[in-house]
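Form predicted alone, single chain, as structure tokens, below.
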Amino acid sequence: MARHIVARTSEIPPGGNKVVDIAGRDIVVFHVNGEFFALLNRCPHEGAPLEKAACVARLTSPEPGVYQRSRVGEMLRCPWHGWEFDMRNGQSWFDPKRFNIRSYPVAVERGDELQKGPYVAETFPVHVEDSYVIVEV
């Protein structure tokens, strides 16, 4: 894996992104409560830039009417049809073989102990050096 020099710390403000072309793929690098996470620059469902995503907080409810933000700023809202995306992972919770009408069996578990969905945002490794930012590739 090659390590790409991509930008000076400053250069990318916090909560904020830069897009870069490396090895002929877009990819784009965000500053997230002091970290830099990087990722293709193309949502795995239809292709919508994640550069114009939403970056929202993980929301998780212990119980009906209760909610909890945590990892702010953490998560990416596609802006094409809103799947989101773990920014340390790639990871899609959302699993659309799933989305229809029809009654199924209810259990409860938490929620680290639930599956996957299937799709995936390519990442890259981001190392920060002096005052830039390094993506390896």
Given for the second form:
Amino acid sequence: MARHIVARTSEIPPGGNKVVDIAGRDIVVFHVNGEFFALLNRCPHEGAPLEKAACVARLTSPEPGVYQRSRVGEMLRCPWHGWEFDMRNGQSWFDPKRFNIRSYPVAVERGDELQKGPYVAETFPVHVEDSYVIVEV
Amino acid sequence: MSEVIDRPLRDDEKPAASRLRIVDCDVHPSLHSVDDLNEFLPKRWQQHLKEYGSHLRTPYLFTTPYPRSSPLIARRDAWPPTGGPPGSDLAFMQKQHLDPLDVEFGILQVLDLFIFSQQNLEFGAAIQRAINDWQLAFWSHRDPRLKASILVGQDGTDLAIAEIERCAKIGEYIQINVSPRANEPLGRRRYWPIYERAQALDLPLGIHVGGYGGHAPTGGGWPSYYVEEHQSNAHTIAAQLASLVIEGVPERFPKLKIVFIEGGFGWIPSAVWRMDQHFERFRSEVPHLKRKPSEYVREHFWFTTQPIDEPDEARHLRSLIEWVGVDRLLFSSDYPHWDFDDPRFAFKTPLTEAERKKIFSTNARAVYKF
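Switching from the form predicted alone: structure of the form predicted in complex with its partner chain?
After this comes the whole thing, all chains and molecules, with the earlier chain placed first.
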């Protein structure tokens, strides 16, 4: 798998996302509570663009009249028919065995770390303060 | 270079949209603002709209139909970048829906202002008239793919007839739309003058689900949840199908064509089987019916496809389509609403090329005469 630098961390605000084309694939990278997740930008049901999905909480109810929210912002709700997926692994909430969105490993690395390589011919002072989001495809 | 790459795509490899121009029987345009209607609405009713707004028949205080789950019941990606509600920007509708899905004709279905549900029949008639003019000026005349319907409220039957005559003279409307939730079941004799005019003008009668009638949408009363209410669309249509057939509307108007819009079609087999079964036992109660209910349904009624039922096994959907009849189904997307169907992915069961062509195009072309 190749690693692709797709954005500065500052480019994707919390709750936001960025769509990137990696090797012909339309991939959407979400920023949730300081973490980044990358998923194929297409709902497995009818193909809706997930970049327009709502990032919602997991809503559960142990019995009628009692409601609990958890994992705020980590569930993805498709913009068309409201199918919900777990952002961490792309699995659908209602039928995880049959439906999932392809997900990709994501890493965040500091720019100065990315600069390092085995072949250094000449050195210049470089100041890199940003961190970058990296998706493996 | 490579034979594989240069080989022309086989028909079954092409996306549906590129090999089949579609007729979409349910496209929802929206007013950008109610001021759009000013040029079509007399000052007296502009004032009324401003001072009193809609006077609907919902039973609870502060019940507004929106939002329900999704704001304006719309797809989250359907909000025009230029502002305004989903469906209000023609250029965006063209770019997002009509062009990429190769929509040859799109039939407009206006839900704004709960046009069919107004208690004040004169106000209702005034906004129906304004909306009918607005459909041409803002949509059909700017994109000839988009076809307008004559919207009338059947409880003001004389007002409805006047509006049908006015619009029919213009000659650009392709159907007459009435509400699925009138004061009485649709088969009742008081509404027959509308059906008589529809038959005489050879315009199909379009009945789009929804609206706020004077009765609870389910036989069991008012639902607590939107999920329940959405289910009830199918029950309401089933009740109206039975009313129209059993009160003898197709018998009385043998050339009338009726299209149920956005009611889906999964419920049809059992509803029709039951009607036939009861007809055999109780036919002496309804001697005005000369034939089995299923025969009237198969000759007079068409059903748009959305929302499509999605059984776990694809073959069940296939059986359903066969039972209802491939000739009875008209594709509809419901753009830009949240339960929109994409024509490329909506039917999760194999269809032959001939069947696809009927459902996506030729059935509608025959009903609406495009």
